[in-house]
Amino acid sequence: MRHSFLDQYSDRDSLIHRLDPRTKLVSTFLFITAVALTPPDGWVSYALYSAILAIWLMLSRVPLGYVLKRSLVVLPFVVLIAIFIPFFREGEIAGSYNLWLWQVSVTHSGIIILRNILIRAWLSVLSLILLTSTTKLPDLLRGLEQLHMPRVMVMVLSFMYRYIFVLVDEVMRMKQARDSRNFGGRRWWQIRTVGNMIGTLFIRAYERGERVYAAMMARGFDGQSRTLKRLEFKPADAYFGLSLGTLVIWGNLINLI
C-alpha cells in the first residue's frame, strides 16, 4: 500500500512549500472561517475565494487533477448529509413529488442552503488538500504543537497516520489468507468469517499498541515529540499571511457594501 497518499507532493520546492507550517495552518483556518461566514448570496466573495485558491495552487505547483480528484472524493459524503435539507426546510415550495405513498416538497430556501453548503464544503476541502499536499506531516504536527494544540491530540494524530497503514496491510494479508482458503459458502458463514476477522484485527491492534507503548516508555518517552528541524518564521510568511488575511477579510466585508 502507498504510504504517502496525504502528503504525496510535500517534497516539492515552491514558495508555498517553503512557508512555515504555522503560517499555512493559521491561513487555512482563517480561509475556512471566512468561507463559513459568507452569506448564501455572496457570489463575489465565493469568486474571490476561488481566485485565492487558484493562486495558491499555482504557487504550490501541485497538479490540478490531483487536487480536484481528491476533493471529489469528499463531496459525496457532504451531499449524503445535506441532500435532505430541501425537503425539510420551510419556505416557498419549488416543486412537489409523489414517492409511492408519500408526497414530498422541495423549497427554494432549502435549495439555496444546499447549494451554499456544497460550495462552502468544496472550497474548504480544496484549502485543506492544498495544506496537506504542501506540508510534510511531521512538520504539520509540529506546527500544531507550536500553536498550543493539546499535546495528546497531536500524538493521537501522529500515531493514527503512522499505524493506519500497518492496519490496512494487516487487513490485506488477512483477506488474502481468507481468499486462498476458497472463501465461500452460505451468507451466514461469510458474515461469521468477516466478524471473526474484525475481532482478530481488533485484538492484534490492541496488542500492537501495548507493545509500542512499552517500547516508547523504555526509551524515555515523556509525551513530547522532538524533531531535528526547527520551525522558523520568515518574512515570506508574514507577507503571505498578511496578503491572504487582507483578501479574505475584504471578501467578507464586500457583502456589506
The other form holds:
Amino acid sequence: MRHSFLDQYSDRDSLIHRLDPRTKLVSTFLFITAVALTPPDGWVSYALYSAILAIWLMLSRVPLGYVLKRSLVVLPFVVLIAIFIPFFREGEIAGSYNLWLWQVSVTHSGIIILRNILIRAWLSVLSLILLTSTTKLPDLLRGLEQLHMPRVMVMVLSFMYRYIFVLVDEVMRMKQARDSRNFGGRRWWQIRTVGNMIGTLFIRAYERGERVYAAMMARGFDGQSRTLKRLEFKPADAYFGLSLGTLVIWGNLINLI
Amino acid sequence: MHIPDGFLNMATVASTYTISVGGVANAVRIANKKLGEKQVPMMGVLAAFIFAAQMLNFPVAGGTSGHLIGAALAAILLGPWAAVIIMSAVLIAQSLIFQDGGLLALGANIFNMAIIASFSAYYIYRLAQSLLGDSGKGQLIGVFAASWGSVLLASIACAVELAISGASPWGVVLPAMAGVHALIGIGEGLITSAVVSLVLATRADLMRLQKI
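The form predicted in complex with the partner chain is what I need now, so please give it after the form predicted on its own.
Every chain and every other molecule in the complex is listed next, the one we just looked at coming first.
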C-alpha cells in the first residue's frame, strides 16, 4: 500500500546522498550541539548556521518546500510549552495588555528566551530533516553500528524497519475493513473497536515474530547478522566533514571574542 | 511529549543520555540472558507493532484525536526491560524518520517514555494485582491505572527536564503537562484495557509470557 511517508527523498542521488552515513551522522550531531551551545545574542553564529544549512540543502537537492513543511513538526511543542515564557518570566516589562479580565505583561528577557528556543529548535530540526532525507534508514543504522551503537540494538532496529512496512499494511487493511463496515457512533464504542484492532494486531505480530524466529533458526541464525556492503570513507567525506566542522566550531567561538 | 532539540540545556542532555544509555544497555543484557538470540527478531517485530499501533487514532474530545503511546501495553504484556528495548527502538526510529523528538533530546525522550513509563506501568500493574487479585475485572482496573500512571509520570519527568533547562517556568510547565496528560492518560488507559481484555478473551496464554 502507501508507504511514501517513510524516508522520502532518501533514494535520490546527490553529492550529499553519496556521502558516508557516518560523516552525515557526526556532522548533524556536531551541528545540533553547536546550535544548542550558542548564547542567546549570538546573531553572527545563527546567521552562519543558516548559511551552512542553505548550502547543505542546495547540495542535497531536496525540495525546500518539503523541508520547510516537515519542520512544522516542532510546532505543537512550541505552542504548548514555549509560548508562555514571555508572560511568566520576571524582568523588565516590555509591554502589558488588558485581555478581557486579565492584565498580561510581557518581559524582555522572556521574549529573548522564547526567540532563542524557537531559532534553536528550528535550526536543529532542519538539519535532522536533511540527514534523514539524504540517507536511507538501513545505511543510517549501519553508520550507527560503526559508531559503536550496541549491535543488538542496531539489529532490533533493522528488524523493526523491515516489519514496519508489513504491520503498517496490516493496519491499513484493518482500517479499510473497519471503515467499510460503517465505523462511527459513540466514543466508547469507537475506543473498544480500536482496542480490539490493536489487540488483534498484537497477537498477529507476536505470532509473526515466532514464525520469523523459527525460519531464521532453520537457516542457521546464531545471533549475528552479516552484511556484504562495506562503508567507504571517501575524500568527499573528508572535505565535507572538515569544512562543516571548522565552520561550526568557528561559528561557536566567534561569540567568545 | 516528544521533546525537540533546542529546549534542553547541555547538563540535562548529558545526564539523561547517560541514564538512558545505561538503562538500554542493561535491558539488552537482561533480555539476552532470558531470550538468547530470540530477542532480536521478537523485539524488532514487537517494536514495529507499537509503531503500527500508534497509527490508529481514536476520538478524545472536541474533534481532537489521540493515539496509543504503548509503553504500558508493552510493559504489562512482556515485562519492563523488554518494554525499554521496544520503546527505545520506537523512539529512535521516530526521531530519525519523522523528526518526532530531537537528536540531542533523544536521551531525555528515552528516559521519559521508555524507562519511566515502562517501569511505572509495570509496578503499578503488579501492585494493583496484589491488591485486587487475579480476577478479570481486577486485572483490567490494574491495566487502566498502570497506563494512566505511566503517561502522567512520564509527562511530569518531561516537565521537570524542561523546567530545569529554563525552557519554561515551573509554575506553568508542571501543571500544563500534568493536566494535559492526565486527560491523555485516560485515553491510553481505556485503549490499553480494551487491548488486554481482547488478549485475555482470545489468547490468555499470551498474558502469561515470561516477563523480562
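The structure displayed is predicted, hence computed values, not measured ones. Basically, rigid core = biggest C-alpha set you can superpose within 1.5 Å across the two forms. Numbering follows the first chain given and starts at 1.
Engineer: So, does Asp41 move by 2 Å or more at the CA between the two forms, with the core held fixed?
Structural biologist: Asp41: C-alpha displaced by less than 2 Å between the two forms.
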